[in-house]
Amino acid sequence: MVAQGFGKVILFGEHFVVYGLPSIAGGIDKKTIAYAEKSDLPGLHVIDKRPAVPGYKEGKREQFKESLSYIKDAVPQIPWDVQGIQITLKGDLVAASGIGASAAACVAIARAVNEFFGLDLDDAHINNIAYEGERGYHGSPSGVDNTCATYGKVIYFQKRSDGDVLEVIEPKEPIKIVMANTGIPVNTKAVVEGVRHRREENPELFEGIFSEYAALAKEALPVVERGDWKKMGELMNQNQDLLRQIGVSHERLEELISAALDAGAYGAKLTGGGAGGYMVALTPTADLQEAVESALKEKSKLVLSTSIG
């Protein structure tokens, strides 16, 4: 049996969705494949062999146990004591942080289980268990990474305690988008510990930003889903500029946004934790995308040219 999880981009929002406000995110087309047979021993295996930059999976190894062991708490109608599975990792997403491949990889483990043990649980279902195994990760997620790789759309995603908003956006014409990896694995949950840290110690200098965030998310929405592509670009270098007063970003990844800038992209930013991990730049058109793409891969290992929605 196969099984697929999306992995994903923020376009607006990363750390300020964990306090309530929006973001807009998607799934890109590059994915985490889940192939699961019955195992001998029982309770949940993974054997990892998705492709990865140097040191991802080791440095997530502890985290990855933890989310997995979220996992099965989040089925508890299969007997894991008495029932075993084995599941194998693959796919043409290249495990990094910043690109949502723990959430790609929840999904797919999600979808292996409820495919193998016959559950017949929708796609709400599976967003919920992958939120569960997100956990693992992340401490306290926002829910934005599994529900783009659950779903693989352009979405609107808000937190909120009575229920979390989410609604598609269908802009006119795919997103096009050049991503760049730092090579710098990260801990999310740490870089999440240091925002809540600094905000607590400065409260009245986060208020503003956050609230200068809320009026830029507020702004994105009608401009991402009229195609307004450089209106986007500059609300992009402004979110950026929101994230380096948060204290998310990082030399490497301002290197690679400067060189996008200087490319020609409408907007580039950090994408995902921040402080190292992936940027993003916004390529409307085929020719700049190449054109950003090349002047990416002269400082970056790891670049990949998609689009969203």
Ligand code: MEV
The other form holds:
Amino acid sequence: MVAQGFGKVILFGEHFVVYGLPSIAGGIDKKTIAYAEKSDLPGLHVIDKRPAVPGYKEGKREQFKESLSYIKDAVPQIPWDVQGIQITLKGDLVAASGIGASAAACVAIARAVNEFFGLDLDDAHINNIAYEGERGYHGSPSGVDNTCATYGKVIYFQKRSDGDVLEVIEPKEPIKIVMANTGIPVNTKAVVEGVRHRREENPELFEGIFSEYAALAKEALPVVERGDWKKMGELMNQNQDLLRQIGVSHERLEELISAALDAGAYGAKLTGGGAGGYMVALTPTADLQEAVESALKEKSKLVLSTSIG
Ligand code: MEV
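The structure above corresponds to the form predicted alone; please provide the structure of the form predicted together with the named molecule.
Let us now look at the entire complex, which starts with that chain.
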């Protein structure tokens, strides 16, 4: 089996999911792949040969190291002080903010460790190890990114203290999307902290925004399942408005979102942590997908059309 982790797109609920509200997200068909070999030095060593947006890897260097240390701790059955593994990361997922690059790397590394040492861990266990690895990047992640990276499906996900809610969604037909990158690498941990800070400063305002999102999320699930693209697009636009209100949009994201909507996308929003990174547009027909892709290519160096589910 290939030691791989999928990239992801959050269709609804980034940031809100950190506070226990539901999110809808999916794995995409771009992956990070980890190749393992024996290392003469004990410990977990990773050579990062992933394609990446300029500045992304440099900005994440310390978090990457921290993540590897959490991954090691999450696999205590390996005596890391005497056994060594070298992992090389490659794959067609361009490492950038907003597309789950860190989660895809954590899952690929967890799978490579599992196979190399013959641990026989199932996907749920891989997902738990990747969650630990994600702590290096997110502080206290919701778990939606690593869950998408592990399973690669469209999911309804809710972080809960009594056990996360995870349901696989099977939309009536695949969801066609276009994603475009702003070229801006983001420190997700800092953006999540920023939201926490603003929420503490303005509890009433945030309570209103959060309850609006909760109602929106409730509406979104059946809409995605039955493939009501018009309504889904409207809800994505509303979700973007709430993301603006909690302060995680960015002028480059707004520019790309406007370009996608002008080209006919049914809805468009930032995806992932925001403040840079990626946006996603809903484009239910092949012609529309092509039109939105070409409009976005005029404004972004990294545009990707795909379908999920
Ligand atoms: C980042 O892809 C998604 C956030 O909601 C953080 C998280 O869920 O851990 C911003």
